[in-house]
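For reference, the chain that follows is the form predicted on its own, supplied as structure tokens.
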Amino acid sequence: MARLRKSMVWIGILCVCFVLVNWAAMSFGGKKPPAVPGISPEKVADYVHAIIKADRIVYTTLVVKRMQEKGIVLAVEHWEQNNALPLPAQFLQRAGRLVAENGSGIRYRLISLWPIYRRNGPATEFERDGLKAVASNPDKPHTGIVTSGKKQYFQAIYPDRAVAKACIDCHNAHPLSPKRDFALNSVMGGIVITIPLE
């Protein structure tokens, strides 16, 4: 035990020692560190869309469906007073929410030209020519850097599909819906993913 234990003091030794060292030639060699490969931001917004499309459609088509079709729990627009199901779209943004809050700068929300309550409008110019770019060409999303503050982040804007007939439904007749003409497969708007670049 005690031989075990001398063992891992000079392994700690020896790494701090490499850390010194490595220091030292970095701030005193006048030379840059080596590029450390990476991903880029285009690629972790898809990364993150695929995990946000995936759970979306699950939550829609294998839960909201299945339980109002088996008369089980409905999915209503004031659902914590209802005990009910919250809507995908309030799925998305709940879970958008808790994203935001858990400190890792990663954001993502459900935005539209047509939204049924004007939070969920766009929030800037960009966010507005991008629910127009996807709109007209959804195979593509619509990208690039913005800045707030003194900060730069990129962003994404993906279009958000009517997967299901309840979206369609419930946006055709909603009293506070500006378009009432949705179809299944529609671009009801858009998934904005904005991640900090540092």
Second form
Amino acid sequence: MARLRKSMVWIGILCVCFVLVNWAAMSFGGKKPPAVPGISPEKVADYVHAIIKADRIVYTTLVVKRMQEKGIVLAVEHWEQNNALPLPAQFLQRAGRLVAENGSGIRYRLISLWPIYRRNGPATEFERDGLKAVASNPDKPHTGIVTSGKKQYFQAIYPDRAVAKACIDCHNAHPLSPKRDFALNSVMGGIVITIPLE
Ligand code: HEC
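Now that the form predicted on its own has been shown, please provide the structure of the form predicted in complex with heme C.
After this comes the whole thing, all chains and molecules, with the earlier chain placed first.
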């Protein structure tokens, strides 16, 4: 009888301990928000690139190509003076300028080793190496961390391909183009995405 009572006391003590431990865990640990796993800059660049690339293809094929084929309106370089559509590259550059102005720190540009305009050439060794890398291996972006002043940035360069015949026809014939043998689907340049790391 005495042994039974002793066991009951022990079980009681254990129950009280269990409740106390749980209460402590809930009041100290439970208030913390659940840890959010971080997103790597590689992933952020991949997400941003997926959107830019999709918009670029939709604009080139569903707007520019379609309107030209139907004889409705052309896309020409001096579109403002000619009541025409902006070129696909100009569409990307304009949107990129707006993004840069909104102050989030993220930037993107369309560049090439064979640019029609020198301002669209590589601005750094990293960009030059990246363009060469994606031209020979278009399956993955060229990535790295670059420093500008005291700030660090993650940069990723993705290949930009000739997705339509219009891309190569125009570049191969443009008087300022330094390369005249682009083929369909070839890598014509790259999209550089720059993400601030602080
Ligand atoms: C009707 C002519 C035309 C068409 C079509 C065209 N481009 Fe361009 N592209 C240009 C011009 C002009 C520029 C320079 C724009 C600027 O910086 O003002 C340019 C810029 C570029 C650049 C940046 C480097 C450079 O040459 O200055 C890349 C890369 C590029 N185009 C790829 C493409 C791809 C890929 C396509 C098809 C999806 C395409 N272009 C369609 C005329 C054209």
